[in-house]
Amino acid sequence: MPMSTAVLDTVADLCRTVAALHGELTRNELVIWTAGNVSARVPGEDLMVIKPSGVSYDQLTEDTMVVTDLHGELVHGRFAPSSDTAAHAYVYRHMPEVGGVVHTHSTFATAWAARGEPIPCVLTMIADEFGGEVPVGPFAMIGDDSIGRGIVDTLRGSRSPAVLMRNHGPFTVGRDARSAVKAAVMVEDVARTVHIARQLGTPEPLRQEDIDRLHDRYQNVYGQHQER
């Protein structure tokens, strides 16, 4: 079905945004070569914008982004979509509150995924952003929606916007693509810090009541808020 002018304008804006956000993955050293991807839901439509498969980051522009439906079928664009498209699409179909999904193979977060071990909540930053430990999702093969099912099943029982898919790497979600990228940056940072802390001894876990208070403050008080 042809897209209306309004939808085409929204898609064009999202293509620019998603292309630019891939630059944050390289700037924060979360990806190498062509691995990793960012996607964004098209508001009000069963569509998403995602990185094309196997295209170098320095070649990504708004014109190289692709649009698929929420079953991964190509709707607009001249390249094949990311090999993780089915996983992203499954998340959007089953988590309507999610507007952006990111996948990286960032070194420290992926090391925790290789161990199949959650990142424990031993830092205020982890409580703030993730609301508790960063959970581990099941091993799943690439190419169909198995990874997406693992992401959804794991995050439904967690306040975390990040999941470490076992033997694979981190996936993050957010209300929009920028929020999901932020979570990807932060999960790598805390993965590295907790790894270093473990070399020095056993990190001290935060109490649940402190985690709850920290998370509520960060989500609802911290930062700038427009008056309602």
The other form holds:
4 protein chains.
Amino acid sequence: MPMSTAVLDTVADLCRTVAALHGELTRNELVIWTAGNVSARVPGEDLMVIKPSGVSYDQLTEDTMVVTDLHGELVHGRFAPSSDTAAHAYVYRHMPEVGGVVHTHSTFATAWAARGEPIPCVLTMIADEFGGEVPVGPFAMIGDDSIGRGIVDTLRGSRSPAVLMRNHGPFTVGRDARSAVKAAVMVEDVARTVHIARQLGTPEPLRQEDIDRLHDRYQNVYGQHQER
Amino acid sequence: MPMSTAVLDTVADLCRTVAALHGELTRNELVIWTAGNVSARVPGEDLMVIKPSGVSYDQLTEDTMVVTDLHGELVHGRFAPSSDTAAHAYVYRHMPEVGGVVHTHSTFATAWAARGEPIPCVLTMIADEFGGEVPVGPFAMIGDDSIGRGIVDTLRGSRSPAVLMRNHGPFTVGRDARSAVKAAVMVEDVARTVHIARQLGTPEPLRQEDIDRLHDRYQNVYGQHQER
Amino acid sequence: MPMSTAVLDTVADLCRTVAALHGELTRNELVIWTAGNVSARVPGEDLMVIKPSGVSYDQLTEDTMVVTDLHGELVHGRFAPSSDTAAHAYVYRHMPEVGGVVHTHSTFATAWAARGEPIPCVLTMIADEFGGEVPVGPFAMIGDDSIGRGIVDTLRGSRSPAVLMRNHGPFTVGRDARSAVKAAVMVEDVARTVHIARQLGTPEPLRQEDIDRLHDRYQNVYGQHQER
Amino acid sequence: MPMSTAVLDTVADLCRTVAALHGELTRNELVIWTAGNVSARVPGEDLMVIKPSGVSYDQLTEDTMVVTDLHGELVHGRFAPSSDTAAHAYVYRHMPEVGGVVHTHSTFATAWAARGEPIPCVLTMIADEFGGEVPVGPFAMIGDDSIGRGIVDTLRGSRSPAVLMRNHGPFTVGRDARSAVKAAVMVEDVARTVHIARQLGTPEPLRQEDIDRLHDRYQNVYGQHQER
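Could the form predicted in complex with another copy of the chain be given as well, to go with the form predicted on its own?
First the chain shown before, then all remaining chains and molecules of the complex.
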């Protein structure tokens, strides 16, 4: 079925946005070589825009982006979609509130994932953004629905937009691709800070009621609305 | 009450300066996303210039800066002021010698803050800039006067221009915004160096009389006067 | 014996490629000053293109590259070849499938090399790229065939394109220079991530059958073929 | 006594060189704010060129450089000389073979200095450049000859061009300013690598005879002569 002009415009916009957001991954040193990816749901359609597989970040332009359906089948694009497409697609199928997904192997978040240890909520920034500890998802093989299922099962029991997939790395979600990228930047930052804090002692977790108040305020008051 | 032309000129200058100083936060890798802020007191007025809330660092220009009174009420600007405005305002109300305030979540300083542990004075650079250990302030909720009160109460008992707010991150002050930014850069640098030194042993603190001599010399002799 | 025009064209291409690939070493912070090098075999000839000795990375252009035979004797170029030329040449003589070799002293890989400890296969990325743990090679003096022999002996018993030469640093190989550079980037990344994971616990290694499946898939399915 | 035209030309050249070499300090992340300095001896004269005190690295041009005699007295320049001038001058007076001196507070080297622990010779790169462990100098107050004396006394008993001044940071020397900057880059690199190696075990030191052979070869064979 051909896309309407309005959908084509939306897809073109998202290709630009998603290509540009990969620049945040490199700028924040979350990825090396080709090992990370951003996708965005096409609102109202069973479609998503995602990074092509094995293409360098400095060659990622809107023209190299790939459009697939929500089972990862190629709909439009000159390249094969990211090898993590199945995981992104599974998340979009099962979490309708999610508009963007990001996967990286960022160093400190992946180190917590390698140990299978959640990041404890010992900083106001963690309460703000993650609403509690950052949870660990199961070990899952790459290539089928296992990773997607692990992400969805873990995030459903949490306020966190980030999950540390065991022996693998972080996946983050958001209401749009930019929010998911923000969560990817933040999870690496708190993973690093809490790691360093823990090297010389054990920081005390925040109290649940303080976490709740901080999280509520941050989600509802902070920012200029477009940036919440 | 409308501002005089002279005050308007001063405010415009400070907007330029404060916008530019945020570039030092990113250049020195003290902040990610929108999570840090610089403010400056408008000399002789009950006004301050501060970063808008939730705006990216690469979109911060003098035109996006916000002017508030010293209770954090918006006086001029297109955006809402930083969510840390109440803390900055409290400091200006209670420390008349302070002309600039900076807040970051820089990694190593925040790690010491997460453990609630002061940075010991084991380096000549710490004696020079901080005049002793870098102190820890109390845990305080975001949004009211608690943070400002914690900053002021802690800094009053210390020669340090930096305080590590528990489970949160560093705040620094200076006679102007540039000095406060310098202190923010320096506190992260010494937090990192002492952390690394401590990982493989326990560095010996400097003697109090050496700290006093180094601090006195640095505050009174070093630099070209405009850079003291 | 003079080179044919076709060989001269290939050599000129490789000089451009190898010069440009040194930019990846600096961009990925694998080298400082002049301490790392990339080479490429000239296909079908007993020749290789390699970095000159002791020349800064920002002065490396195609014109400064050096051509030697596979015993390290200078064939073409204005500069002396890298002091690691003998090791590169030994690898090309004994591993006909190798088209590119890289040597760095990248921080975390060199730290594992200093302890003589292989990097365990605790991440999907390690299974993908290295097919198991990253092995350690013997301590060998610089300047004769010892290093080359140590690299070849170690890599022959492994699926890994990287070897950690004891008390020295990593060497990587690939079917071309770009693949060897990719392996150099990846070995530093996993060396760093596993180091950090190990600082606060012991990550569990992947099962051999999962490693085999991941490695097979990555080597045969991932990427756009030109990037495999 | 006025300088001859030939000396003026040499001084102008050195001002350019020394200003540019400060760019290597920032590029290699050895310094923050204004906290590090490079100097060069004016060959055949009792003069040196050094960084001005408290001037930002991005404002350092040849015109801001300062010329002093070898007791640190200002001979030419619009700014006050670096507050470390006395230490540089002492080195030039007592080590006639030294043509360049560098001081930084680079993180890892300063961490070893904070513990007063020499960096053991566990890497071929340390044998190459430093000819053995990197030694620790005494704690000395800033402002008189104490630091210079500590540097000279320590370096005289060592092949190392670097000394870790206790609770302060590294000083390096070279036959010219570029060599001293190289040593400053290398000492931070090996300080970092050995620190990281030591975090998870104890790397075995090289044997003395291997250190001697590596050092001899590197000092006499490596590089294009201008870059030794």
